[in-house]
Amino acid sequence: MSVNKNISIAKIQCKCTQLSSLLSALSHPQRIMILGHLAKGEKTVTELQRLCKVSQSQLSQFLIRMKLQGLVTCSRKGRFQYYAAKDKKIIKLIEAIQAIFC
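Return the coordinates for this one chain only, taking the form predicted in complex with a further copy of the same chain.
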């Protein structure tokens, strides 16, 4: 009983830690914008650069960070790197945020 309660508290805390790093990875104006675009379909780094008006270096760093955090995936096709929202959950998240606040 007390043990189960502790386990469930541990689980909740663990979830909150995961969630907070996920939200941190999204907590930047440009990264929100980037994910907003990727939620509509995959884009190359160059396309994102045009859409988001951000320096090449920073864009690359943002994308890599979001990839490490599990927000996006990428796959190279020829000389372009295509980035996309990682999965349905991520798309739902950004859409929910937009639906609530925009």
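Can you now output the form predicted on its own? The one shown was the form predicted in complex with a further copy of the same chain.
No partner chains or extra molecules come along with it, only the chain itself.
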């Protein structure tokens, strides 16, 4: 019985660590704004730049970091790169944040 409790505690600790990393990755207003737009569907860099009112170089830095942190994915379609939120959990979290704070 104590083994099951230890496994449960270990799983909870792992989930807490994952959540802490995710919240750390979201800890910049611009990244939250970008994800807010991506929660509504994939966007090009140009679309995100217009929506977020940020320079292309700043946006590129944010997107590179967010991709490395596993928040977004990117795909090329023709001559455009499209960015999207990586998974539905992130979208649900962003939608909840928007519902509470916006």
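Numbering follows the first chain given and starts at 1. Take the two forms, find the largest set of C-alpha atoms that superpose within 1.5 Å, and that set is the rigid core. Everything quoted here is computed from the prediction, not taken from an experiment.
The Cα position of residue 88 differs by less than 2 Å between these two forms after fitting on the rigid core.
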